[in-house]
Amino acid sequence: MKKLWGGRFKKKIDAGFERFSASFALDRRLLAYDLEIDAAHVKALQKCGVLSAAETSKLLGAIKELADKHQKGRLILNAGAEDVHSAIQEALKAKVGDLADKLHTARSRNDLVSQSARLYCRAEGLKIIEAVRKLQLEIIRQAESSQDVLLPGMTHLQNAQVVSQAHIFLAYAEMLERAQLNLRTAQTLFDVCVLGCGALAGVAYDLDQKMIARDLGLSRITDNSYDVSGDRDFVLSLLSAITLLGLELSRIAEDLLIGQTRGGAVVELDEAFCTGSSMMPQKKNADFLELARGMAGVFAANLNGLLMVLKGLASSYNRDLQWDKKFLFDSVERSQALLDIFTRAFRTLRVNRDRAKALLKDESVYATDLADYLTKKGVSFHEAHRQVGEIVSFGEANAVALSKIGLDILKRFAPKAEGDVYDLFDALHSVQMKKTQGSTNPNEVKKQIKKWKERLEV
């Protein structure tokens, strides 16, 4: 295949090096975006006098034919092409002859790949944002149906205070919203027209870059062509956002896994997302959650991989930048697949209400409520904290629940305790005592669910 760059070379390229340097297997994912750019570029070439109206019409027709075939999954390109740009050039030449050679006027593969990668990041980033929204929606549906399920919330992996399962689900929605914010912020770096930058210095043709930007749905034009040729900050931004998303998903997966391993899972993963053991017939392993947790490391590795490629590179273009797509495509495609499975997994999660009630037998979760009760009786919180600590120690030493300790003994540790103290040892009373916005109070949980439904259903 004739190269786009071979004029000054006398020797044939080394076959091993050619295979090593070829990127078509990866960057073929940019094909649709390259064709979109080609169409915009053809129109710009006509406007600045490089192409006649007839040539423009012929080229646009050929580009549309390739795009239509690609959309239908019927476009076959030369798998031995150096890159997707060369493969498209060859396909166009087969249709319009030497006219296709004019297409490369006033551009370089440097600005072309930068632009197509930005369009890819914009489109795929929006898909990830939508996938996060769908997952959040399933989580909120689970929250809505589990508002009455109360259980011990944990800190340091130990029972802490009573919360509703809905409140925990709502926390997951908040975590994912922060991830979405990073994804939306990254979109600003994709929304720039870089065509006309050429290899690094710009081009010697009066391309209407504003028209190109409009055709590609971009809101601004780059201010510096030299910067464009070496800029991959936009890729880093998306990889960083995906890495943070992966961390949030990993934390959610870990939450669910902890419940599985301690044999006290209130939220149980459907067996469709589990596997068994080749030796132990009884096993139901929550493998999806483990794979999801591990995927955070893959995303971080891709981010760090590109950081290492970029570290110390001189400004302007260097061929090292070709490796950016390896990291980019892997993180994008794996994150989309992961979100899709997470969404279906949450859709089929089962909340075990009986197990939640059983976990509330640990009445130490009411210790803070008891300290607050004493504080309202006039005891300083510091002193109330000490008194309740002694009560809890007494209960543990004598294997007796807090609600079963007699008032005379309670008063020995906490003189201000009265008969109404036993009202505290109730899960619903515990959550209803919470007053602050965003708390686990049932009314606040309802408000949060209403807010999320309004936000996500739009």
Contents of the next structure:
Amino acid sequence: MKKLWGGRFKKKIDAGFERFSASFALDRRLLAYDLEIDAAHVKALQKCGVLSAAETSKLLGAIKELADKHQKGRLILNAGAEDVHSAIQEALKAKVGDLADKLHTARSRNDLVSQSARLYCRAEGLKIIEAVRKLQLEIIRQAESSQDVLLPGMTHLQNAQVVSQAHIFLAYAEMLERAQLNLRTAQTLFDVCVLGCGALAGVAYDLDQKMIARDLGLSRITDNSYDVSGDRDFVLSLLSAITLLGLELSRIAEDLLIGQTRGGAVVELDEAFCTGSSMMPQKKNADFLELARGMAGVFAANLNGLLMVLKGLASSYNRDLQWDKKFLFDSVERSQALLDIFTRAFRTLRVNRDRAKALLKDESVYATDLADYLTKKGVSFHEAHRQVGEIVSFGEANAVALSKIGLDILKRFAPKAEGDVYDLFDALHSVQMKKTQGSTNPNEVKKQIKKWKERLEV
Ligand code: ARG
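Since the structure above is the form predicted on its own, I would like to see how the form predicted in complex with ligand ARG looks, so please show that one next.
Below: every chain and molecule of the assembly, starting with the one above.
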């Protein structure tokens, strides 16, 4: 195919270099957006007198034909094209002849690719936001049905205090909400019309940028064409939002994985998301969770890859920028797939109540409650902490649970302890004692679930 830039060249491009520089295999994902831009651009070219009404309708018709065919998955473009823009140009030429050559008036591939990638980021970013909402909804559904499941919450991977499983699920919803917020923030950088920037200096035509922006549903027009030419911060912002999302998902995956270690899990992953071992017949490995956990590394690598490409790059366009697609498409497609599977995995999670009960045999989780009890009887918290520490140590040394230590011995360490102290060694009592907003108190958890359902179901 003839290049969009061939005029001044006497030699044919080196075949190896031609393959090396081609981006069509990747950037064909921009096809629908490029066609949308082409249609808006054609209308603007008519308005500024470059195209006649007849030419305009002929070109618009051809663009629509391509778009329709593409939507039906039936558009086949020249796989050997340099990039998606050249491939479209070639396809249009086959339909309308030399008229297609007028399309590239008043624009460059620099502003074109920047606009196209922004539209892609906008559409795919919104899909990711919606996918996060769907996952949050599944998480909240699980929270709703596990409000009465109490278990030891952990810090430092060790049993710490009693919480409800619902409270932990609610934490996941909060984590994802922050990731979602970042995804929304990124949207502002996509919402800019950059057509009319040309290669770097703007174009010498009365291109109605307001009209183009309106056609493309963009609310702002850029104030600097030189900046646009080399700006990929909008891609960075999406990649960084996806990285945070991946990080949150990896932490949730790790929580579930820890559960699967020896002795069985409170939150059980459905078998459909596990695989076996080729050697050990007994194995059922929670591979999905490990792949999900590892994927945070892939997202971070893509973000880092683009950071490396952009670092120290002179302002305005440099061909290095073409590598942005590799990172962008990879993170977008993988994050969408990941969210999709995560949502189904959450829908099919099973909460094992017996396992939760068994974990509560560790009564060390009531130590803080005991210290609070003594404090309410007038002991300073510092002193109560010390007294309970001694009781815990006594229990450990004698292999006896806190609730099985007699009152006489308890009183030796904590003189203010009375008969009612034994009420403390009860998981429900423990969570009910919590009073603060966002705590694991069942009423608070219920309130939070209601909040989330209202927020997510609209
Ligand atoms: N494929 C290129 C990219 O993604 C399009 C812009 C080409 N511009 C140029 N001056 N060679 O950046």
